[in-house]
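One chain comes next, on its own, written out as structure tokens in the form predicted alone.
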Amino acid sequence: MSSSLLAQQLIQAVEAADSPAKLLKAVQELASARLEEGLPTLIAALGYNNPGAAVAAVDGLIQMGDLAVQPLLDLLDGYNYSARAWAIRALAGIGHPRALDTLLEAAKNDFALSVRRAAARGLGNLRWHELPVERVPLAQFQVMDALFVVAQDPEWVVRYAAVVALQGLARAMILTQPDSISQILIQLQWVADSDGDLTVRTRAQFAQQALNKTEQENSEPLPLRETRCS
């Protein structure tokens, strides 16, 4: 069977599903096939009010990787916040910097906390090597500034996601802009000292400790090898 015919059959199964269980099964099968023709249908499934099907669609989109990025950006639902949250979660899981502007806007300004949380985590998961080298410093500073704002979000789950993302960003910046890590550590210290939620404060402390350890490991000189005289 050709891939086009298989895609057509799997798409029809999704569209014909007349129960939540059938929809879930059909979406799972379409996602598992990883066919480019199925991308619009998988993205549509994000808004079907079926969490199981949405999870299956997100998993499939992430597995398809870069192929799914532009369709997700093109078909992002501006009205259905649940579908938008699932789409942002898929973009975050893929980590392609083509989604950078969308993630920045969603993390800072979306009215739905689920969207802001997914976008914040995605900002800490970007594959920076996919960007031209000359664009990386400015883009990383944009992400850092955005996460500093998101770390003050009214919702604790969004602030928690910002802390996790700051740790991820710092790990990347150790390789590209090590002198800037101190700014992230200062922000994490502020969160650890002042956040109103114990879970967020504890996560900020963990991120600090992990980053301090990583900085130390990267700054330690390599051990000298013993040389023997022959």
The other form holds:
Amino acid sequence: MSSSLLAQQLIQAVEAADSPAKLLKAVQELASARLEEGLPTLIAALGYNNPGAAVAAVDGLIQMGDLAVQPLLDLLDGYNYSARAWAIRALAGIGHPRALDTLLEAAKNDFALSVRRAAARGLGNLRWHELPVERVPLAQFQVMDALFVVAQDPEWVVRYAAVVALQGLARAMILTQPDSISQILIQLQWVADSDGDLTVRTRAQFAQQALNKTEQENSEPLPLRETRCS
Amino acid sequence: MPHQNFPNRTLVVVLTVDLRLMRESHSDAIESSRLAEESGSGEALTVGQAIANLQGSDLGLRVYAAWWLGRFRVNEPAAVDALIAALDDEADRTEAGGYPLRRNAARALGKLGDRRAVPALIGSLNCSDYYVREAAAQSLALLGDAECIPALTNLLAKGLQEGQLVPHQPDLSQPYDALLEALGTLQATTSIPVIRPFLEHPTDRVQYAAARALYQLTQESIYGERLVQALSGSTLQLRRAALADLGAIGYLPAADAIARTHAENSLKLISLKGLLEHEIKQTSSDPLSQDAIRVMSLMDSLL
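Okay, that's the form predicted alone, but what's the structure of the form predicted in complex with its partner chain?
Now the complete complex, all chains and molecules, led by this one.
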């Protein structure tokens, strides 16, 4: 069977589904086929008010990666709030910096904690090499600033996600601007000392440990590079 | 804390209420993080008004005041006294004979943490309204005073006849799940023989509550595993209940199964949070144990 014939069949199965269970199964099958033709149908499934199908569609969209980014960004203008929230989750999972502004805004200001949580996590997962190299430093500082704000969210799980994202951002910044890591480590220390939630404090402590270890490993070859430069 | 907008706050209240239907202790975990800010912020009632309303004649205002005093944890002697008095209210009755004000007062007293309420709540275990008995059992668990163990055990024993479940099943005449949970929380090891038969109760929720209590009382993994099995229960509601129970007992071997459960990530995260905090309190946080790190990795994957 050609891939476009298969795609048509899978898409029709989604459109013809007349029960939540059938819809879930059809979306799961379309998502796992990873066909470009299926993209609009997967995006439409975010708005069907069927959480199981939406989760499957988000997984499928994340697998499709960059192809899905622009259609998802277009969807964000729509009126369906629930579909918007799922789209932000998909963008967070894909990690393309084209979604940077959307994720910054959602992490700080969305009213649903699950969206703030996912957006914060996405800010720590961005694939920085997709951005022109001269734009990276400023964008990373924007993300850092935003995550410092998100680290004071009223919900523990959003603060937890901000800590995980700060760890991811620090790992990326070790390569691009290692001098700035100390600011992240100071913020993590502050969370580890003063957050009101034991789980969040513990995650910050773990992030510090992991980063200190990475920094030590990274700092060892440094003298070699300096020799080469001079 | 930075500026917070109102929609955000409303959502939390909705979520909290929703979760309370499922499990009181978890809603509290979520709720407590918000209270400090909320209680100080221009809510319509003042403490004095709420206490006055509770003792007034407008039934609607009385019921709301009882809820409000618990919601904002107004732990003042005058509030506790007024709520204790409300446990004997006869004015507010539903057509079916229920006591809405007593229900709210019983729930609120659990949140205020004043053990002066224990004798009155023990008395409420004899109320003719099922929901008052249930609220009283839940609040007695929260207050943590072992004095109520005999009364809770006696009420639980109404479901038994000669050490077996009563023959006419399903018997849901008592709030068995709340009673079982309370006895587990209160470390009522002497009640184990009364608790054990409820593992066979036809209602899944009651079985889970029995397994949860028996794990807390014995630390035997067979009871934890029973709840792990429940994670693949047939309905979302049952799976949610099992997630809440496993989080409450901090059963570490359940971590991977929790992460794989077909349920909302937000509830899986709360459940794993319970495991992590139990582990940290058992061991130490410096250095972090391998198990603690493993639970956090699972949590990271669910964000």
